[in-house]
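Starting off, we have a lone chain in the form predicted alone, written out as structure tokens.
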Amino acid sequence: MLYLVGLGLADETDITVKGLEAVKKAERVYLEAYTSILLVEKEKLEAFYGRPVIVADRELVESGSDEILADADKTDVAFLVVGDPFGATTHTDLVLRARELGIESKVIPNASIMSGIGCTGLQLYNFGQTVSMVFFTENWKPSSYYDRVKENVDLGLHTLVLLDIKVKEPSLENLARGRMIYEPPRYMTVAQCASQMLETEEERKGGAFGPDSLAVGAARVGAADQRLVAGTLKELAEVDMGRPLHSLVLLGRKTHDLERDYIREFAVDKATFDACWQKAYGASS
């Protein structure tokens, strides 16, 4: 059996009882470590699970799936995914490969950022399409995400923006020279995301958002030091929310007064928040 086990959002204790049982009986345990990270080291997972954990980088998962699936028709293999296996990141390719090899698979779900972002007090059924924000470079500033945000804005829906992480990736220069020398890990911050969004709007000029657009930054969702900050994109572009992982939610115009009352508590500046709210939504939503 191949078990795809969701680990939740924060630390080693977020795994479900069912997931822990699968891990403890598995012959091999892999940790997918390139689409997201837990907020604890691998050694803490191993101590809590009582099993050695093999870190699976992008190359192993995408090119070495046969290694992961080896003998999984005869023994149990656990593939651990931060959040939910089919949440923000899907691993249907691994399940399809297992199916081709006649290997049975079972998915054990857990909380992901897609549900955990409810900690902002924003109603999940008022969210539109989720988008991803990648690190801009001097010569590469992709803005395809903007069109989906604009669709959400036109419908009055919130937009969850997932922020880029770079783990065990070579620089473009090293890649061009065929050298697999990896860059240090990088994790996008709320400030970087807000700044890049404003840069995109300046280029696209579609009116999807602007410096006074209200948004909520979320850091380390589910952890003991979880932090939320509400404010304009201009304010969030200056905020320091500490260590990763970060996410951002752009508010839609259908934001309810109850949502406003909840997030106002986390405002960078309540007077600015109130003024921008009044301008965008009026006295009531």
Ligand SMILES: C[S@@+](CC[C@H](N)C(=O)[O-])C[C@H]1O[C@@H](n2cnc3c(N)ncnc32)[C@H](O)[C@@H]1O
Given for the second form:
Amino acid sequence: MLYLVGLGLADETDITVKGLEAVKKAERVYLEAYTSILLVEKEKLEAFYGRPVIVADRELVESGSDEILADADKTDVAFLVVGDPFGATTHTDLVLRARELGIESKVIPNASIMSGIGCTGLQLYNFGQTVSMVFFTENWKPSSYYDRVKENVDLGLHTLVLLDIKVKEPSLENLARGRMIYEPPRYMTVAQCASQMLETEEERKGGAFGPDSLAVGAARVGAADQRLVAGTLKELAEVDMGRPLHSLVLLGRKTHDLERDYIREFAVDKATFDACWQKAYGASS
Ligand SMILES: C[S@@+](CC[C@H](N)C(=O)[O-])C[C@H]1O[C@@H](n2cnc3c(N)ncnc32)[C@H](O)[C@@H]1O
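Go ahead and give the structure of the form predicted together with the named molecule, now that the form predicted alone is out.
Let us now look at the entire complex, which starts with that chain.
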């Protein structure tokens, strides 16, 4: 059996009882470590699970899946995914490959950032399409995400923006020269995301958002040092939310008064928050 086990959002203790049982009886345990990260070291997982953990990078999962699936028709293999195995990540390829090889698979769900973001007090029902923000470079500033944000904005819905992670990636220069030398890991911050959004708006001028648009930054959701900050994109572009991981939510026009009251508590500046709220939503605060 191939078990796809969700690990939850923060540390080794977020695994479910069912997930832990699958890990304990598995012959081999892989940890998918490139679409998201747990906020603790691999050694902590190994100590808690009582099993050695093999880190599976993108190359192994995407090109070497047969190695992961070897003998899984006779023994159990656990494939650990941070968050939920199917939350904002798809491992359908691996399941399809297992199916082709006649290997059964079972998914053990867990909390995902897609649900964990509810800690902001924003109603999950009021979210539109989730988008991803990638690191801009000097010559590459992809803005296709903007169209989807604009659609959400037009419908009055919130937008969850998931931020780029670069783990074990060669620099463009090294790639061009065929050298597999990896850059140190990089995780996008709320500040980088907000300032890239403002850069895109300057270029697109579609009015989807601007410096005074309200948003919420969420750092380390589910961890003891989780941090939430509400403010304008201009304010969030300056905020330091500490260590990864970070996400951002752009508020939709249909934000309910209860949602507003909840996020106002962690506003960078309550007076600015109220003024921008008044301007954008026309409601009294
Ligand atoms: C591909 S998505 C997450 C997929 C994962 N399978 C899940 O269900 O949560 C990775 C992005 O989600 C966001 N994210 C994940 N965990 C987070 C956390 N604990 N706090 C804040 N943002 C988080 C970050 O923007 C991160 O770059």
